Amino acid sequence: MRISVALLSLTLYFSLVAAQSPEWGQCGGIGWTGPTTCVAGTVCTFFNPYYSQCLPASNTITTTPPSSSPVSSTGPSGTVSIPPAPTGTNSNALARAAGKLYFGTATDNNELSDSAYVAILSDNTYFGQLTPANSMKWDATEPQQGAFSFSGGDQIVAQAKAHNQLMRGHNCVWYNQLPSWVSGGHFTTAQLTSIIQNHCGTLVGHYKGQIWDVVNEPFNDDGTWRADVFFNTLGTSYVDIALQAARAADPAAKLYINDYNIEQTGAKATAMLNLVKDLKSRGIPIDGVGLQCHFIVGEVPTSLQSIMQQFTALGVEVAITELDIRMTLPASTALLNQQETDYKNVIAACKAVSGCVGVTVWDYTDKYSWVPNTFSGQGEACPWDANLQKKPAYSGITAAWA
């Protein structure tokens, strides 16, 4: 049988085109199988060792955003470069007095248009470091497979470079705010395992240099393993799979498992202890413990030094990462009074733990905290009040760092 030129010339172009990744596909990576090249007008981007992409040949988005300034901190791996410390009686110029990193807060994207607050925010005397409340989780970067959106964190990112501030990442796997394809996705092993690695991989390589939760909220209150997409389907080892992932991405970042109601002594500390524990016999990349410090007045954990001291004596760092103590509403003075005292004596305990690196209020204001949408008839729980100003609770802040 005679077969055209024309015919095995079309043959050979769809068979070429069929071995192709189309727009957006993943073209190359550790453990990739799949096409490495990419259909025409896209490009093969690497994003890091467990990921490249085809992304459009006009696309500008970047890998590697402008660096930060570097930042020295205690733990066993990564090193992240700090600023200079400034001076002054304000509340991160103290934290670098006493010899710790930073006091930072946790903002978002929509308060970045309110000029007061962020004449605020801006002040390095004040902030030392600032945490994204949203922009980096997984529903905002990743929102469809492989296509990721970086614009709401490299704001946030440009803003803490301007004036000299840390970035902490927030955050590469967590249960909640996440697109329904991974929530409700049915995946093999094999398929989560390169899912993990594409997304940690890809955001800690988007912003490198930075301090990661790279795991947040893994534990229920009783210390078992929360059930979610990705310990149904990988059990424990999701936490090593992003672990390891993000220190390929980046071998200077500092990475953190970051949880709630793990600052006493208790079934979730105790869970928590024996992770990290479990983690360093094995190898697997781990420089730091986050405690969020969701407080209450009048009801700080007396065992919070300790808990840090247990933390510390394995080999890693901790940091208190989301700290606001709420009260029941309306505030009074007595209220006040005891969060005064609460907020200093938090301060105190990372003060007296050589290996506590810094402190972060979950935003710094009570004009946007989270505590009153989520707690009915609670609020109150930040060291500014509405109004952008210093409640008893920034005293009790200065008065400890001092």
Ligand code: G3I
The other form holds:
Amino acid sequence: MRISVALLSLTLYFSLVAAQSPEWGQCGGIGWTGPTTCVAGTVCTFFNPYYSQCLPASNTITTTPPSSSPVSSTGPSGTVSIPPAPTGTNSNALARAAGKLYFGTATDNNELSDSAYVAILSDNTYFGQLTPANSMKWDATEPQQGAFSFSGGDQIVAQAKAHNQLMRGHNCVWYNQLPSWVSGGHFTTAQLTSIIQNHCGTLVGHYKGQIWDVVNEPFNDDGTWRADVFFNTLGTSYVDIALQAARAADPAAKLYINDYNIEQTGAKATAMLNLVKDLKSRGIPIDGVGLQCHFIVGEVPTSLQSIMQQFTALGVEVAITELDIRMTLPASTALLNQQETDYKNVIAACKAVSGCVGVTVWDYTDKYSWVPNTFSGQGEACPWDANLQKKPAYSGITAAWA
Ligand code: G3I
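Could you present the same protein in the form predicted in complex with the ligand, rather than the form predicted on its own shown above?
Next comes the full complex, this chain leading.
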């Protein structure tokens, strides 16, 4: 009799202990069947409908619980409120007059201390939309598991808001710029599912009302899936998981998949077209496809317009998300003139496709272009030069919008 009472107490003790999640453990969320209370010294903190986590009581992360019951992840397409259109003959004013939502640019936090740069960036007759080049990526926003940092992204949002500019979030899930706890983690499918849901849900929930590159660069150039930690662990389902978490976190957000080398007919464009068809057929939320458009002077694909039309025919919008057109240095008059024609042709392609909602350049000035750091001996890819003066390329942009 004594033995069975002791056994009962022991079982009760262990079941009570087991009923609590450890520090950093999951403690709630759609589909979660584990413990919903946390060990002493930690607090069960709501991140999004899919994920609550036991955080140290002293943790300063602020999260907002849902005001109503969790939303459907397959709800209506996102709707982002569009700022009033500026007038005049500058690039964004002309894009708006042509019926587009914006002409925008990437920017980065270190650039915001350059007052001459910021003066042009802040002029919404030039730019109606900003994309943070780095500060919303995973390594910047969740460098340690569950420890979110929004300061860099918040700074760019504040800059955009102050000047009536739209924001494009970039990005939730990408093989690059991942902290090692993600890229080197040996996760089970359940663990990585929850990690993606938490990351995308928290990010999209924090930055509500934006356009989002939810999935970035999922394919290799031959159209096969990129073998990263997400694909290797979850197969193609990681795309569904990220999109559904983003939709649940903010039903208003516009959800995109973004990639390069899908601007010309070929295996990679076909893979993306097939992915969109598949997502649509299964009711997975997808609103748009981003065509990055990192081009080379004289080599803008002639199939750009037709590819965009093939995407919009599937019921998604498209956007040109990272446009720049690089050349082998030194620049010459001939190269700069060809670059003007190339910019003009890219903008004209977007203008001609009603479902192409806007164009973003991957920073407006050569002063801050990523190109020379990546392609040795190449550069001058942007429409403003390194002294913040407009190049012929800028005239190509405005001529095409007009
Ligand atoms: O954060 C470190 C900083 O701590 C360090 O002092 C500094 C020294 O160089 O490096 C900093 O990290 C750099 C980071 O940009 C932030 O400046 C990385 O080295 C550098 O590789 C990184 O480059 C970014 C690149 O993505 C990474 O792949 C570019 O700025 C960014 O423009 C570029 O953007 C990508 C898009 O996200 C996706 N499509 C292609 C596009 C161009 O590569």
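Here, rigid core means the biggest group of C-alpha atoms that superpose within 1.5 Å across both forms. Residue numbers count along the first chain shown, from 1. For clarity, every value in this text was computed on a predicted model and none was experimentally measured.
Once the rigid core is used as the reference frame, the Cα position of residue 39 differs between these two forms by 2 Å or more.
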